[in-house]
Amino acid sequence: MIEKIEQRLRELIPARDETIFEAARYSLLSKGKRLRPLLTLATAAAFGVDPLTALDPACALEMIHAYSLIHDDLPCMDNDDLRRGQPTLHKVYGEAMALLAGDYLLTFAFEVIANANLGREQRLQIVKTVAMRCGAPGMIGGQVMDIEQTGKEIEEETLMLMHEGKTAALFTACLECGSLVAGYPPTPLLQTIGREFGLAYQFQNDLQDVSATAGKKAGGDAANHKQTAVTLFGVDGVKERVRSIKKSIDEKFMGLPNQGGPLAALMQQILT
C-alpha cells in the first residue's frame, strides 16, 4: 500500500519548475512512514470496502501532516534543523517559502478531498471532519497549548489534553475518514481508539526525543524548555502507560467488524 500512496502523492503534486511545488514536494515526498494514510486505508478495509477507495482522502491527510511538520520546524515554533534525517524545509528554501509551502499543502488537501471519487455527502462529511480535527478543537488547539505551556510546569490533565489535540486528533481523523469512505458514520468507539492510539504514539515519540531515533536532534524538547510525558512520568512511567493504552486498544478492537482486521494489525505493529 505504501507504493500506492507514494505514487498518488507524486501524481497529485507533480514535479514543476516552480519553487512552491519544489518546496512542497521536498517535504511531502521525503522518506516517511505514511502512518496516517495507511491507517485511513486500513480503516476502510476493516469496514469491508476496497482500501484504495480511500486513497485520495488518505493522501490529503498526509499533506496535512506534512504541512504541520513544516510549520512545527520553523524558528518561531520548534526551530528544528533536521526532519526525517534531512535539513528542514526552511533551512533549504527559507522561512517565507516554508510557511507558504505548508499553507499550500493544507489548502490543496481539501481540494483533493473535494475531488475524490466518492459520493457528495461522503466528501462533505470528510471535509467537515478533517477541518474540525485539524482546527482549534484539534491539532491547532493542541499546538497552541504546547506553545503556552513552554517553560512551565505542566499537570497530567493538561498534558493529555495537549496531546489529544496536537497528535491524536489527526490520527482520529484518519479512522473517521476511513469509516466515512466505507459508508459508516464514525462511532464513539472508533474515535476513542484513535484518541488512545494518538496518545500512545506521542508517548513513544517523547521517548524517541530522548535518544534521537526519529531523524531529529536528541533532546529537542528539553532544549526548547517543553514539558513531555518523559519529564512528567519518567521513562519507565511512560513505557508503562504505553503498555496500558495498548491493552485498552486491543480490548476495544473486539467491538469493530472482524475485530478490527487490518486496522488492528497495523496499530499493533506500529505500537510494538
Second form
Protein chains: 2
Amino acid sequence: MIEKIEQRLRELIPARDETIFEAARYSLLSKGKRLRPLLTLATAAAFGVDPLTALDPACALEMIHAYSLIHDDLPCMDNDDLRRGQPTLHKVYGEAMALLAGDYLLTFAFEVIANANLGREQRLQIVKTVAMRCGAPGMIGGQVMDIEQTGKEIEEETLMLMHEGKTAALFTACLECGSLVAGYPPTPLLQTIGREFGLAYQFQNDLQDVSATAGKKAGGDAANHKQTAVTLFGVDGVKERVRSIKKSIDEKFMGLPNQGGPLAALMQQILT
Amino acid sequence: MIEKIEQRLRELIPARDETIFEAARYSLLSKGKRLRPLLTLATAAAFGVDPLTALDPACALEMIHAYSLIHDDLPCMDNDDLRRGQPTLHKVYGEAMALLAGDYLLTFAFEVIANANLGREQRLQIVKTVAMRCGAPGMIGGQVMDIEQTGKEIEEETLMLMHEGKTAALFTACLECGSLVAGYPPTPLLQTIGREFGLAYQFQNDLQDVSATAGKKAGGDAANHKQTAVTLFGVDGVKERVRSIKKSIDEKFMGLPNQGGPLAALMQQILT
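Structure of the form predicted together with another copy of the chain, please, following the form predicted alone?
Below: every chain and molecule of the assembly, starting with the one above.
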C-alpha cells in the first residue's frame, strides 16, 4: 500500500525543474513512514471500502504533514538543521523558498481534495474536516501553545492540549477522512481513538528524542528548552502512560466494524 | 458594501484573547481597502445575483490576501517593518506567531468557503479556483520568481509573469469566484480582465512606490534591490502602459452582461 502512496505523491507534484516543485518534492518525497496516509487508507478499509478510494485525501494529508514539518523546522520556529536524516529544506533552498514550499503544499492539499474522485458532499466534508483539524482549534493552535510554552514550566493539562493540537489533530483528521470516504460521518469513538493514538505516538517520540535517534539531532527538544512528557513524567511515567493509552484504544476498537480491522492492526504495529 | 465585509470578517475570526486570533485580527482587520472582496461582490452583481451571496468567499479571499502580506513581510522575504501605516505583524507578535497566523488565515479561508451558503458544486469549484490561483501556478509561483529575480536584471517577459502571479492571480480568482457564485463558469474574457486589471494595479503601485506614500516605507522595492516596472520602463512608460491596459479592459467590459455593470464601475474607480 505504501508504494501506491509514494507513486501518487510523485504523480501529484510535477517533476518540473522549477524550484518550488523541486523544493516541495525534496521534503514530500524524502524517506517518510507515510503513517498519516496509511492510517487514512486503513480507516477506509476498516469501514468496508477499497482503501485506494481514499488515496487522494490520504496524499493531501501527507502534504499537510510535510508543510507543517517545513514551517516547524524554520529558524523562527524550532530551527532544526536535520529532518529524516537529511538537511532541512531551508538549509538547502533557503528560508524564503522553504516558507513558500510549505505554503504551496498546504494550498495544493485542498486542491487535491476538491479534485478527488469522490462525491461532492464527501469532498466538502473532507475540506472542512482537514481545515478545522489543521487550523487554530487543531494543529496550528498546538504550535502556538508550543511557542508560548517554550522555556516555561509546563503543566500536565497544557502539555496534553499542546500535543492534542500539534500531533493528534492531524491523526484524527486521517481517521475522519477515511471514515468520510467510506460514507460514514466520523463518530466520537473514532475521534477519541485518533486523539489517544496521537498522544501515545507523541509520547513514544518523546522517549525516542531522549535516547536520540530517528535522523533528528539528538535531544532536539532539550536543545530548544522544550519540556516534553519525559521531563514532566519521567521515562517510566511516559512508558506507563503509553501502555495505558494502548489498552484504552484496544478496548475502543471493539466498537468499530470488524473490531477496527486493518486500522487496529496498523495502530498496534506503530505503537510497538 | 464595505461595512458588510468588515462586519463579516470580524464575525468570522473569533474575538477571543488567544494570541493566534489576536494576531490574525491585527492583520486582517487593519485598515485595508478591501479591493479583493469588493471585486468579488461586484462581479457577482454584474452577473445578476445579490452581491452578498458572495460575501463568504469574498472574505476568504481577503484572508488569503492578508496571509500573503504577512508571509511576504517576514524577514526571510521582504523584511518590511511597516504595512498599512502600522508595524508589520512579526514586529508586534514575533516571527513564529506571524508565520502561524499566516498559515491559519490560509487554512481557515478554505473552511469558510466549504461552509458558505452556496451549492455544493459551487463551493467545490471555488475551492479549486482559489487553490489553483493561490498556488504554484499563481500567487506562490509569482513570489518564487520575485525571490529568484531579486538583485538581478529582469526582462520584460519575466516581470510580467511575476506580476501575473504575485498580484493578478488573486484578482482573477476574485472575478472567477464572483462568477461562480452567480452560477456561471468563468470565461476566458473574465479571466483576461482579471489579469489585465492586476497588471495595471501593480503598475500603479510601482508608480506610488517611487513617489513613496501609502503607509509603506518609502522606496521599499528599491531598498530591497528589486526591479519594478518603473526601473524597466520609466515613469512615463509605466503610465502609458496603464492607460493602454485601461483601454483594453474597457473594451472587454462590452462582452460582459450589462457592460460589466458594478464591476466595470469599481475597476475604473480603482484605476483612477
